[in-house]
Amino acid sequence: MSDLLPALNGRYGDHPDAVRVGGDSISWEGLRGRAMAVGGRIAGHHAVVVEATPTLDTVIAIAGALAAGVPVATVPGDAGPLEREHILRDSGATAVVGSASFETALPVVALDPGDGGEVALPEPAPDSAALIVYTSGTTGLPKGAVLSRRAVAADLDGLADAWSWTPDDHLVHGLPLFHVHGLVLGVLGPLRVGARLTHTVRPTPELYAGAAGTMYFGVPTVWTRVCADTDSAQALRQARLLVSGSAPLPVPVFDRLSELTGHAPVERYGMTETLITVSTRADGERRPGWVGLPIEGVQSRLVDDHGDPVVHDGETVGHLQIRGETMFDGYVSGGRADDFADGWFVTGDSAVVDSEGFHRIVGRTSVDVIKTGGYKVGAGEVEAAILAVPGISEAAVVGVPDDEFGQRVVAFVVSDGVSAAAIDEHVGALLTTHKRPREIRLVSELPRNAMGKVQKSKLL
């Protein structure tokens, strides 16, 4: 088995309930003999696909493909037709990998429960291809991100280093199998450092607090249910690390986190192109709305429209831009090079970075920058100040083309009896006229995609 994942070697041993998922549960070495029979058969092929429900079996074929060095794509259990037949056909995928709730027409390779032993497999080139990961496709069909065995394990090397991960840990999560959080960090992750994993298979607070792990992976949707249920939430005192990602975590999130479970929680940030690049340290400062300093092996800079240098203040929003030994390899269907400037990747997002290195994002450049008056106002900086407001659940700020201002200033905002003119008043005694809300929305819901983030294109 490869080095990416040195648990399946006999590094660290072995362990009866290594890896559990659900009520399924499985040893490193059964582990490792499931997938290395697995990857002896699919040997040789382009590329397969895996149909990422939350089950131990994903974890199986992923693990066997990787072994065989042969590039695997992920599709949510969920995806439409559409979703799916594109993943299909853009990954050049010529087998599917396990059971699959869909009708294709490329061959499929089961899984057999008997499977183990060993099977001689050559150890893969570090900078061959190790998985296809698609986007979120805010901006078309999903593009899939060609990642490296060589990134993946730069990745999980940097964030073990920044998390103080190791072999003793017990990770517990309940995320998605398809995409960079819960397969890359919540697999993957503890198949490098050697720690236990719990697959909860749903993120719900009671299962979480049943798990008694030392380190747990959420959304902020995850985390703001645990702290309304505060039973379970104080059972994560046991626990040595909370991590949020995938989307902000609302200041007041943070702040009733660390009231019930007595851990900050670290907060991080990444995207499918780069992996995970940014984030606050178990041995470091955790600062609510802020992710922290890059990684071991990244760097980051913060540019003008024009390309020059943003100044490290903590308030002048710049382009974020990224390099490092995370990066991926293209998009399978071809392009890279107009993503990246110099040799740093143009990430789409902006943010402002303070005097220490400290990023705190503002959101993407295209919807979460909104540009009133001769004014940049951060969407993000002003999400916060309504969740700040008592009675607000969810916030989601946009700007709305305006014919005086450019755009103008538009809040929808989850309620729970907070009148407009409420949030209006509170919000108007923390922001500058300019970043108020010149409209309060109040809707009963935010449009979110499977990884938590809202849809805000699905707003204007």
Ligand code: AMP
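The model shown is predicted, which means the values in this text are computed figures rather than measured ones. Each form is matched to the other, and the largest set of C-alpha atoms that superpose within 1.5 Å is called the rigid core. Positions refer to the first chain, counted from 1. First, how it differs from the form predicted together with the named molecule.
- With the core held fixed between the two forms, residue 376 has its Cα displaced by at least 2 Å.
- Here residue 435 counts as shifted, since its C-alpha moves by at least 2 Å between the two forms after the core is aligned.
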Given for the second form:
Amino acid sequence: MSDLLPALNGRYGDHPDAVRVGGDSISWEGLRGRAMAVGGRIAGHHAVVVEATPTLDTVIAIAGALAAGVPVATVPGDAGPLEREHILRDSGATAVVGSASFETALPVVALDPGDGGEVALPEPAPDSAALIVYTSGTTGLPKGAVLSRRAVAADLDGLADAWSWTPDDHLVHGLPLFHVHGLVLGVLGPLRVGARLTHTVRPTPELYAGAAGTMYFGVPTVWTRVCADTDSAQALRQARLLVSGSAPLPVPVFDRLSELTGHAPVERYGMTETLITVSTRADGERRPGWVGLPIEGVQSRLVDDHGDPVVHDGETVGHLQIRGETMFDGYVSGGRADDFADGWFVTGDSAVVDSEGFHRIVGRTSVDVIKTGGYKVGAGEVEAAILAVPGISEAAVVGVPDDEFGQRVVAFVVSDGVSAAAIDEHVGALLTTHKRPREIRLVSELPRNAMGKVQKSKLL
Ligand code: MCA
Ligand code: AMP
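Please give the corresponding structure for the form predicted together with the named molecule, as opposed to the form predicted alone shown earlier.
Time for the whole complex; same chain goes first.
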């Protein structure tokens, strides 16, 4: 484990509360002891699942799987049954580590606060799978992206370089621990760099202000909320670096945040499959609306519909493709080839690049991928849940522009007498919270083209 997370090997000294989640904290040595002990109990499993609630136990369970070299898939604490059962099955997990709020036929390997001491485990191979992180596609259930130890290490090293991230830093955030942003950057990052971590459980402006960190991570919705709370925003003046990612940071939020905190935020872009690949730098230009340059070990290219290069003039839009050391190994269920063109990963994002190589993300190619509060939601997954409600004949789900969430999930439904409230209740019982439509609009029919295909652009 020390190759991937050197802080756990004593390389950077120690702190009594090197890792804090809410009211609980642990030293790096303590975390190492707990992780090695649980790792010893799960060694040899094919894969494990952790219910990634925002707790110190989640950090211990994931560190344990990494110590054992067993791939770990994360399930949201508020996962709907469809998503949870899918992840349990699809990941090939043979055990759950830590406590589980759900019924499962798999063995549950409990954490033990009495664990510690020295359990020796061999260092897993750098190319072995570390994490299986689920991300939504346009249709169907989420896909489990397999991320190797090598990809995680390369990404964190590239980001440490871009952000001048050092052991003197103290990272603060309150992002979910089941996605790349909160988990890979937000937990494994500090353990690789040797920086302290405070996880605030929820990413509220007050909790950020009270944590006195040097670095803060947030999705744009978090920064929008910080800007609406002047006192909390001003408390962030003592920080070194504010970082935004997972969705576009609106320029007015960038400007207001700069004004209130004295820090122009660093913006970075990435995907679950590629990890974080493009970023502005702590020691470079931070331009509102732009996400900067590829990090070390990553290359990008911009192509047109025919795969031909698009000019880097800062205006011409092309399809963004990525390659490099941070790339995932494929989806756990198989399949990867379709996502690549001549070895380049097809991101599905449209971008422009200027003559200095600075990138601006201008949108997504598919209307069926919605980004709400930084979460990716596939329209098809929500539509399937709505269509499972008896009495519903048609459903179309879209992302409607929203000042706080970037996009908000809205469902247009043709219903045979079922009320919007009844649909919401059914769907709420099936789906993970952030995938639930915030609005259900009953309509008599959906706009369709001559081929009978729903014209979602007419619903926006
Ligand atoms: C939410 N609620 C709802 C609905 N939606 N209730 C009924 N119907 C709905 N449709 C409930 C919530 O459960 C919550 O209840 C309450 O309403 C408030 O929810 P909300 O307004 O959504 O606010 P929030 O819970 O504070 O969430 C905002 C958030 C959250 C904190 C910004 O969206 C978030 O954590 N986003 C981060 C996502 C992320 O990390 N993405 C990274 C993916 P209650 O109060 O009872 O709980 S990785 C990625 O994108 C790549 C790799 C990258 O570049 O990073
Ligand atoms: P996910 O699948 O959850 O990893 O989400 C990846 C997607 O988030 C990317 O394909 C982009 O559409 C979006 N994204 C991430 N960071 C940014 C950013 N800084 N600006 C714009 N979009 C972003």
